[in-house]
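This document opens with one chain alone, in structure tokens, the form predicted alone.
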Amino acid sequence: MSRRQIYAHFDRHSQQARQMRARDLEAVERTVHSESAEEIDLGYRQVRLAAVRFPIFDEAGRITALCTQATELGRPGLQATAPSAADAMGRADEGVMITDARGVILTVNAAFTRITGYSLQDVAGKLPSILQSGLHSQEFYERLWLSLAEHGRWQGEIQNRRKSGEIFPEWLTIYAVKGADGEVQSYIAIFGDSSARQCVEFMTMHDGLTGLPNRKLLMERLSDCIADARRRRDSLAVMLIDLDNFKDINDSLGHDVGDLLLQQVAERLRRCLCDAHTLARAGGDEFAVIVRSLTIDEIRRLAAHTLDYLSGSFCIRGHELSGAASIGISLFPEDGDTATGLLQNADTALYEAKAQGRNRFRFFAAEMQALVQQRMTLEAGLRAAIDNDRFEVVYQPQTALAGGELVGAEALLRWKDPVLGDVPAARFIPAAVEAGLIVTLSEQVLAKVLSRIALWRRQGLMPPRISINVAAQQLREPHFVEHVCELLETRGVPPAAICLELTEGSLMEDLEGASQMLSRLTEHGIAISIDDFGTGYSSLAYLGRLPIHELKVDQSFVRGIAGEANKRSIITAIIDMAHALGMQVLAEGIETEDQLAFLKDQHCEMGQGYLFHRPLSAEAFERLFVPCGGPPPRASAPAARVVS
């Protein structure tokens, strides 16, 4: 060979090496396998190869090596595999197994033998099922092959069995190698014994508190289930389960109690749902269930059964807690054909279930989106109003029915939003509760009222007792009493200047805790009133246990005085009962002289309503005050008496 021929030979091979190097770098940069058809000049003949390059990853997802496998076109199997591919198989720390298009094992590397215990002689000519542990369902393998057919690649953790019979976890990547005609020629499986990394992988894909799949794994499984349902033309649904009032439990009893509740709820859901459904913790106190192959009626029964199963109480560290929940349901493909879409619409249905009273389930409907948008707009407006102090306190005067004197007032909240306009309290108070803003809002009102009372007193005015509504969530605040007393002290307002109003429902959520809280308030000289009495429990048992000064008869009974004998009987019974327990009675919503006359005949002490005054601004209200030195307003309540 002449010197020129030698130089030309090296130039050709140098150019081929640069081309191969460029393809190697491209596969590494793209981090996915790549396929190419290549020609190699061996000097004595040209070789046409179908090559596949695939990166090998470590536990952290970093590329540690690049494996190249090449098959000579026109020759079967791996007889013409490039030496570089053979070298890669020999050096790789991961096990490598190569099969033909039918899945028959052609060759394995030394790492395969070290990890599994099987030599090449043990497995050559056999199927990879020789490694199967029996722990995976047929659907698992169907999804694996579907991924190979659609994407040319599958990756995930799998439980396999060594030659010794020991089951071990491995992180497996399978590539489908296709020829120039697009047909699969072989499969390459690369894996490593993931026993050491199994804990990390589990923690990455599972919730540390409950052990359930986390949101990441939920999204992966939901995507797989959608693909499977689409292929099978099968039904699929997503149920989002959210605990009612979980935030209140967390805030009042601590996160450790909340965590224990979540664990017990997860365990109860495991028992309630069959293995065919995937249960996951979507986040916070929200759980998700992927429901497969059920009719609408079956899904409805499953949701109702789940609510019943959770409705029983949970006993945690001496606390008896409610596990009541709400459920939102979306269906594939009617309500979405992606994992994200189905979860979003299930969340919308969940929002609607909570808005309609909680402890119920709702299927997604298109019109819900408009309602959710309205609620989101209202919530955003609420947050802005709280941040920018846009709420106004007005005062509904309270009058002594016998003599007509001003004896008090109820502080009421008004909201005029620059975008939403006048928003009634019946709309924004429930929204504040739902958004978790009611405590912040109520504390703002309390501070505003006390500041106004302090201002009136500095001006030499003598305001009557002001009643301030307290939310149920405030009673669960462990330092609520201290907070109220601190506000009174810093503003120089005597405790007798205010009365705190609570609803029956707020007391009955934790009667023992409420009793202790109210006792502490009354010890400081603060009067307690039960608002809307008669619409809730109306139980002598709880009335006798609580230090209550005043009962407020709900206006729905007052309105029925004229034509409904049963309403008159209820009012008479409430007044007699209150007096027997040493309490005063105030009737709400008095609008006619007939109502006033009946209430006076029954010895009801006080009343409020349009017959006397509409709610007034602070400036208008102060014009009703008795000047200093005049007769004191009849605002002070009698001492609370607890009847055993």
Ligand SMILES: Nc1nc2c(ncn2[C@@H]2O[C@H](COP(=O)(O)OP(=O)(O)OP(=O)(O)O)[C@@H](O)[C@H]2O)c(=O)[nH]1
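For the two forms, the rigid core is made up of the largest set of C-alpha atoms that agree within 1.5 Å on superposition. Residue numbers count along the first chain shown, from 1. Keep in mind the model is a prediction, meaning the values are calculated, not measured. What changes on going to the form predicted in complex with the ligand:
- Annotation: Cα of Leu217 displaced by at least 2 Å between the two forms, core superposition.
- With the core held fixed between the two forms, Tyr395 has its Cα displaced by under 2 Å.
- Gly404 shows a C-alpha shift below 2 Å between the two forms [criterion: core-superposed Cα displacement of 2 Å].
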Contents of the next structure:
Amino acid sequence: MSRRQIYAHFDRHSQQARQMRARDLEAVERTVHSESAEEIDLGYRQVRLAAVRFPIFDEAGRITALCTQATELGRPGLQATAPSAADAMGRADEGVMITDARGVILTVNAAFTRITGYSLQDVAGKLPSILQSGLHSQEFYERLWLSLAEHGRWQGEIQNRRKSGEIFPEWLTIYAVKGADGEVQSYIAIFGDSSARQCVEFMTMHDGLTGLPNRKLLMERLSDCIADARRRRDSLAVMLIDLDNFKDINDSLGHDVGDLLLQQVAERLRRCLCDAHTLARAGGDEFAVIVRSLTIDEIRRLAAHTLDYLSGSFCIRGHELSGAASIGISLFPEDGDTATGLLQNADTALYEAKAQGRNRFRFFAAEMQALVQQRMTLEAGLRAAIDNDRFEVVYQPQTALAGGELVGAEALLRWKDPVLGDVPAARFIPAAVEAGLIVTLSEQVLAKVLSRIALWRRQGLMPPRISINVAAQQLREPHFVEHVCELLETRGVPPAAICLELTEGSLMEDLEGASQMLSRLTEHGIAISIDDFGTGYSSLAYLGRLPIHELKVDQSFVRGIAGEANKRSIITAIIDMAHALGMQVLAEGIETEDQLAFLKDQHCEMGQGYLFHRPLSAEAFERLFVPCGGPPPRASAPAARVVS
Ligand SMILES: Nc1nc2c(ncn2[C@@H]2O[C@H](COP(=O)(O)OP(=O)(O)OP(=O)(O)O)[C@@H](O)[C@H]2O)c(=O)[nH]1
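Please give the corresponding structure for the form predicted in complex with the ligand, as opposed to the form predicted alone shown earlier.
To see the whole picture, the full complex is given below, headed by that same chain.
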């Protein structure tokens, strides 16, 4: 190619680029779609195109992109005539419908027939309402027509009905085509499911993981449904479905497995809820359902059915996982008449369902708001108390029943909040569990107690063995044993100086895992005590297999010593069996001489309670220590016996 030919080649292309750009700019400036017939010289052949340009708008009505769809019309010479609109429409992938200014359908293209099932003969002369699904409110259509009148276009997702009766979502753009006099001459509606534009729009309105409508689309649909329910005086409810303890699955098996579970849950929900209800992913592990035209009883049954349906296990990468969930429900109009209000109150009801133990549904009730508010205040207070180290550890002494000497103490938490005042442990511990703060809090206490023991030892004092409570959630931490050992080592505290107290329930959650963990703790020389013994359902046969040093008889039994023969029998049985298994027994909540006498009679080794001491501050407690040189307190744990 000569230099002149090369220049000519580039000239031709830059000229074509300028022409195309001019057409793009024109479509952008006019903010309407435009159609044109174009010829492109590819150098090796001429191409004739029917091009349609669509501006793509953001929510504020600004143009964010321009989409050009061009269809080759054939080589010049093969097709001598200029492309007609019908020709371009016939080749388009998207459904196209053209109406006159009154909305009467003039023509449709082949893609329209493919998507809707209606031929041109079926719809010519009819109104587009032939496609209506009945799922949109009057207000929805009013907004559509208003937008067409004001801006000359409308764009959005619409649920339409095919000739077969099936309802389908489509991304629709309608243009009002005006004549020179400014009057609307016709409307062009373009819809389909194969263009990049629709794909982009779909992505902004749908959740990428599950393909469900996202929160944005949920809010739009909910607003439409509210308007529709108001107009038709129909019922409407919002169900918020949140998976229970989903975080544990992410934490233990990884986000990938969590993602797969979310996808399968979405699929199961799709199957469980028929098309009449709109399902969306509201965010995280939360799904929302817009329930239309059901009575309260029907909604109740739907919620119970949904929980049932989800609670069947899911098999993901070889793991059997639970899809158990909680549901909060709000009703229109009594619980709110806006999308935001209904969702907020469904969320409050959901919070209540979680607080009451999960795997249940709750309808919103006005009094829940106060409860939720209280819990949120408590949770915020807890977070601040943890951050600002506002918890005080007090020590309740433990006494040998036979000789009366000090043998240990249980570290107990006290919280005096600047706003909430004294908050009892029975209130803040469950709240910390509920808020997912119990592990952080327990670790803080452990570190605090070990630092105090280290300080006493540095001061030459000889503290007795200190018992520290361990939460069930801590046992699930994979590096719990290492963490405890590291804390002991860095503070220079011997393992025998502490005893870890666990509840029966926390062991029974995963007996195998707990057994391994306890073995490792005792191998390091740490004593183990079972708290609140007798209140759970664990059998001594199970516990006998675990390396446990001590059983604590729950104070409810001790309180019953005076008047309830069965409580006395239970205590006797616990003590006898514990001794047979090589464990010592400590009775909690001893308040009277009679209780003490009975327990001594049964050879219960130790006790704690107001009869001996109330919980004491660290300073008051240390005054009980035996001075150096005196008889040493029993700081070392008795050997645990494992019965196989
Ligand atoms: N795998 C995965 N996890 C997500 C996704 N979005 C949010 N999450 C996680 O989902 C969890 C949801 O938190 P919560 O609902 O408070 O936790 P939960 O364990 O289910 O607790 P409850 O709802 O109180 O039973 C968080 O740990 C998020 O990190 C996602 O797309 N994929």
